[in-house]
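Take a look at this one chain, the form predicted alone, written out in structure tokens.
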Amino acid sequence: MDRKTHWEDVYRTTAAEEFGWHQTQQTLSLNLIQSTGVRKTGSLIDVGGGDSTLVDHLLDQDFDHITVLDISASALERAKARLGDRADLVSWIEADITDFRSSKTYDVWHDRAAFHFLTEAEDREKYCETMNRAVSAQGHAITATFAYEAPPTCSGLPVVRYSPEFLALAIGSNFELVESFEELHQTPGGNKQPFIYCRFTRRKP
């Protein structure tokens, strides 16, 4: 099964609530968010948001620019039809983030869980370049990924756990980490999950 009929089937067979890494309140990303110093009418992308409630909190915000990305379009179905007439505030893109290739750049790139599952070399590769012709010359990246003490599997697949070094490495030298935290995120069945969450800024040419 390729990626993308994995993901369809995930989404349309499992409701948001029961997701390992469902959060009602994504305290921490917002957080970060903020300490990026972005503005109200800064452009933000969501990558691998699928349905979650991240947008409906940076719209909250009143944040002008949000775009989010998934593999899934049953993901981003539910999530326009949660958001009801404010989905038309948010650009919704429908994509493989190791294909993507965007027309525009963003001052804040954020990813909650995706990065991880791209357990094959050439799709991190591939994941890094995008987000160097992303973000912009200024700007943020977010990344949230399994720490090493996680289970090896997420949804069915495997995941890389990760140290926040090894994040960095990973990421690339044309960003710089800033700042770090880590979470003991409890899924929805009260299992715990230790997540590292980094902040990266790009680095100056």
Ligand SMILES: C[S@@+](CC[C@H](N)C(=O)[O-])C[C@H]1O[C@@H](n2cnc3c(N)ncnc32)[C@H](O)[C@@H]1O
The other form holds:
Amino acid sequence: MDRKTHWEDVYRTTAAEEFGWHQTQQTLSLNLIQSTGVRKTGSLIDVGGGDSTLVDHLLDQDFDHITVLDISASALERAKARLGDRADLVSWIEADITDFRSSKTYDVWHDRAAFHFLTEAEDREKYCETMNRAVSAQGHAITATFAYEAPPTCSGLPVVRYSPEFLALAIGSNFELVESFEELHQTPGGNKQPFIYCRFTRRKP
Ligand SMILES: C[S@@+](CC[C@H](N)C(=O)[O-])C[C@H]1O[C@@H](n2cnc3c(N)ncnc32)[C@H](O)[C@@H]1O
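Given the form predicted alone above, what does the protein look like in the form predicted together with the ligand?
First the chain shown before, then all remaining chains and molecules of the complex.
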């Protein structure tokens, strides 16, 4: 099964509260976004945002330019339905991030639990090329992945598990690791999933 089919099936058949990665509060993500110092007029993209409520909280904080990208149309439809009229305030992009060519730049690139599914070096290279083109000159990237101690799979798919240093190597030398945090995420089923959250800034040329 290709990855798009996998994710469409997941979002067609499973309630948000049943997802292992489900969060009601994206505390670390929101704290790290605040730490970037991005203005309310800045542009943010949530890569692999799925039907996460991060976008709801960003709208609550009056960010003007929010984009949510996901490979799954079903995920985006669910997020739009939840937001109702507020969905019109958001740009929605259905795309595989490894094929995505951005027509604009973003001040904050956020990705929780999408990059870690890229187990092939070629896909990671394509992701990083896109990120290099899409993050603005003074921009930031916030990436959260499974930590080394996390399970080897997520949503039934194999993942790459990272330390902050290993993730910095994977993201490449155009970005500098500023800070990192660990989170012991508790799944709705009661299991523990250790995550790392890293904040990067774009290096000056
Ligand atoms: C584990 S979920 C995390 C969702 C959300 N970021 C969160 O924290 O709740 C991974 C998400 O990444 C999306 N995804 C997986 N591979 C992708 C790809 N190659 N391009 C874009 N989105 C992808 C999936 O559809 C799914 O919504």
